[in-house]
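Just the one chain here, the form predicted alone, laid out as structure tokens.
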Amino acid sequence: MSGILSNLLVVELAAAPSGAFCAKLLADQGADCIKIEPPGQGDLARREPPFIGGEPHPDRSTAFLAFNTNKRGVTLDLAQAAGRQLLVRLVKEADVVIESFPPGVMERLAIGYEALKQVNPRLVLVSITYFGEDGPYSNYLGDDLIAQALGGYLYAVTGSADRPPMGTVLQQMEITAARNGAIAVMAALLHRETTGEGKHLDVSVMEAAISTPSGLIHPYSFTGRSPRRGGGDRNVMDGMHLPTRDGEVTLTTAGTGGRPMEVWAEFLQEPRLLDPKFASRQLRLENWEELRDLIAPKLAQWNNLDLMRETMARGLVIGLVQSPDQVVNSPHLAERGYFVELQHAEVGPLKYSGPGFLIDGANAMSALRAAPRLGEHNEEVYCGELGIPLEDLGRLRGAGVI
């Protein structure tokens, strides 16, 4: 597999979208990813719609085939003692494992990391769950929703001031942790070709949550100041969504050296936005309805993509709101090379998103392979890489261990 990973193998055992998604960094740059998934059922996510056709299939899930791309796939059971031995082989010569177990299960199994680490010192183990491995809250059931709320993202920053709290969807804490994963992960590879020894990552979600925006945890722990959610609700010029023609767009003092009124009101040709009442940022809050209906009319006569050129032109910047199709069919991106195409058994050509940075100029995406099917690569890695012989992979697959 090319890429710039080519040179490390990654075991998934990852039962959570930030453990896939996780892997998937990591396979997306070229490393070599198996994806093991429990026998029969598979991984969760095969059944999350919506589904390619419509009707429910285990390899048509959206959710499964966007965050599993250039894996391979086989089936386990690791309740079994056969599936456990499987697995220690395929640890043995593995570079990292990633698992999204509650705290324990590992150990309870006997594959947790000091058992793991035995068969493989230079093993780096990560473990993404909501809560982190130990603290009050580590036992405790979660989900994206959950983090959102404990980490005081529904708080502060999701949703309007006079209503109650709102999550954001996409899972983007599951993702945000799927990527401090990713990091920890390669801090970990580079303190290895040092020292010689792996090192067990503990990756939490909630904690994701509370590390990324500086707008929320840092006011208050820097100075007790604690921010609420709504900033965008009565501030025309700086997070409302205003309709155009044909969408909506955000306005911002970004780009007007400190003038924004002036500016504006030169391009909108709408002299009274030079009135006193909304020369600073707190008047403008306070005379927002005014400050609307002066701006809405101006920006209705526009199109997107043509206020967004002759603004850009201007030094100024504005949030074009833009559609799915208008993403995808951007000739910007296209022009970049953003998007990769893979070729899916199931369901034929699937376009993806890149992973957001060019390496020398190309798209750093290795276009290998869309996701596995179920068990698609049993044979190819226990028979082929594990010297299993193929009887004996036809009767661990009727025991059930595959």
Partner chain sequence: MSTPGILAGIRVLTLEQVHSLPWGTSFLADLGAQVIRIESVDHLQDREAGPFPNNQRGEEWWNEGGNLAYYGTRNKQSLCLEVTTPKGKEVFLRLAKNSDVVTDNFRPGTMQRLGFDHASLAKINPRIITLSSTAYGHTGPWRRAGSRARTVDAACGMSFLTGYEGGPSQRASNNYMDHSTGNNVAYALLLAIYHRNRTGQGVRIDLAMQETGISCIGPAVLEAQRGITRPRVGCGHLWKSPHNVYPCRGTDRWIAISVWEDAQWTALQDVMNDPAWAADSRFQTTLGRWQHRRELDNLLGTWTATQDDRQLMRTLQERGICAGAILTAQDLVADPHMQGRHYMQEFENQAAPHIGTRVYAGRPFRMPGVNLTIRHVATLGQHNHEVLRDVAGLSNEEIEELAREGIISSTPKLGETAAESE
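For clarity, every value in this text was computed on a predicted model and none was experimentally measured. Residue numbers count along the first chain shown, from 1. Take the two forms, find the largest set of C-alpha atoms that superpose within 1.5 Å, and that set is the rigid core. First, how it differs from the form predicted together with its partner chain.
Thr194 shows a C-alpha shift below 2 Å between these two forms [criterion: core-superposed Cα displacement of 2 Å]. Once both forms are fitted on their core, a CA shift of 2 Å or more is seen for Gly224 between these two forms.
Write the structure block of the form predicted together with its partner chain for the protein whose form predicted alone appears above.
For this one, just the chain is written down, with no partner chains and no other molecules.
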């Protein structure tokens, strides 16, 4: 099956990871995505370490490579009128435009929704910003950390109760905002099928952070207490990471039929787990160090993959704390065909994460191309598709428009 979105043209003007990842989600399902970057430095993600091969290089940033698969890349200076004219020509043909500039930037450049709607009433414009298009913080500077802070995530979710707030890695609030954006885009496209109308979608990274934990706002409203970090502290059976011979594992009491200590005592061959002082969840929290010291040496005799196989066979539920390296080399994922190998002129072949679902048994990720090099498709897009003569392209290049 060719990609589900292969009839779509997406133009990405993303200045932040949220927009880039949102566009990637569409591109990986077959949309033709043209990523527009400022000439010279390109997307700021090109400067983010680490780099494949070690040395900084605009085509070797892992953050850039990971979030820009299946896109074509062109450069365009939107500060110049000639650049904006080219943008409008692209937008005329586009189904979706994704941007992540601070609110008001597009309007100041006269390429805001109202202006773009004039040239393409069917356009779906997605604006992903840290704080949304309006409200008192809309002009604040943001990044993923600040979105985690203002979005309640830092206080409530990841860190330990007796330590400062601590959050997630690799810009998860931006990623979540991007997924929200992709849902909104699909809804808007379905709406357009019946009405012919486009829409302007307002996606906030801060709001992604707030709505993402199940228990933030309404638990406070029901109980009067703000959820606070530290849920995994002291919780040997349901939260802590414990070392194995070749890694770490996190246990659960699930699958034990309500007799967790009996079942785990038998599995680990450690009868002292049957001591009444571990008999309830509360008692296990109170005596957590003793409990950990009984369990840890037993787990240390296991290799991760053996432990997974044997617990699975008994219906017990554990989680291997896998390193990215173990994930990449996972036999399970290999059998699933999860990773997609893409060739890239600068960094060679690499395996990329799939979308997380198989469609009719096959990995649904389009495998057309790895991330574009800066301006890689200028000629193809501007000359081949917009019909600009090659000599004009040279003039535009000379003027710094592309």
